[in-house]
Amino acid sequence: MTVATRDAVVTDFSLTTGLSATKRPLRRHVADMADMYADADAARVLAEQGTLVYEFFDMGVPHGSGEVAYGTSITYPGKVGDEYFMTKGHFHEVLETSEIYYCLSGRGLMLMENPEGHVQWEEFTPGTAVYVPARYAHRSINTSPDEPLVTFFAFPGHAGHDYGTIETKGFRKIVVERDGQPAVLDNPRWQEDV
């Protein structure tokens, strides 16, 4: 019997900044997500300024069954109106797959919801991991006024990403600043029957 061999994959990234010296980041600006924020006027202004919200590094591991995809995500501090900067968020194409995020630095929240409408959120602080259960869409939200939220993530290589559902419907909740603290509120732009 012949056993297939595979080459190991070696990647680099900073445990402080999440940045890689050898990988190219994928970047998302306010213009890429303006329709996701509740304050359309504030989003339009920041979009025109070319404001960077987050970037992430896919470490290039093959995407397939039996593989583990991983990378880093850096969500910068800032707000659109009173809503904190966030990642676009996604479901997995293979809905029954999970993901784990480990906070390297900064602070924030992981907002999660399943198709049936159950919403939950967990806090990110350095040294904490958030396990995102199967069937849950998820997005990272930076609640720090001045520090990037840097996370390491890993998920099954065959899981894929479904950004379209979130782009169309949004999340049921948003995270805004109230009296200097994060508050989770109903999203006025959420589309139930889209």
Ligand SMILES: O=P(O)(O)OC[C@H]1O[C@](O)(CO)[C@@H](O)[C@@H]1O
The other form holds:
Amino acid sequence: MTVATRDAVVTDFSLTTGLSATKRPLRRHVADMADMYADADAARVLAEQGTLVYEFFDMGVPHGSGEVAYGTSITYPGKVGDEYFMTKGHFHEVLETSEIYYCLSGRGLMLMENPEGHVQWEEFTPGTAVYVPARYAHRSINTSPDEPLVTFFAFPGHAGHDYGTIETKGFRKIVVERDGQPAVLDNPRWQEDV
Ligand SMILES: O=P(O)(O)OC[C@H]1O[C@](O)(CO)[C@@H](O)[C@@H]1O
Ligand SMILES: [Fe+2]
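Moving on from the form predicted alone, kindly provide the form predicted in complex with the ligand as a structure.
Below, the chain from earlier opens the complete complex, with every other chain and molecule after it.
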């Protein structure tokens, strides 16, 4: 009987910037997610200016059962109106899968909610690992005025990404600056029945 061989995957990334010299990043601009921000006018202006919000590196492990997909994510500092820059956020297609994020530098929040409407958030500071439990949509938010939020992430290779649910409904909460501090408020654009 022959057993198929498999190749090891070797990648590089900086522990401070999260950037890889050999992998190509995927980049998301305000224009890719303008509808997700509460302040539509501010989003339109930044979208027209081509403003970059975040980029991430998928380190190229096959996305399948038994694999551990991993990479780095860099969310830049900035705001749309008073709402901090954030990732699009997603559920996993296989809802019963989790994910681990480890903060390499910067500061921010991981915002999470499950389909039943339970919402939670946890702070990112360098050296903090946030375990996103199964069934929770997750979005990284950079609350620093000047530093990128850099994380390392890993999730089961068969998890898949469901972006559609968040694109249509939104998250129940938004994170905005109030008196110089992050505040978690109800999302005025959240839609229950779509
Ligand atoms: O996938 P989103 O919501 O655009 O956020 C980006 C981050 O989340 C991941 O999809 C992992 O959950 C990464 O690929 C990336 O770092
Ligand atoms: Fe995920």
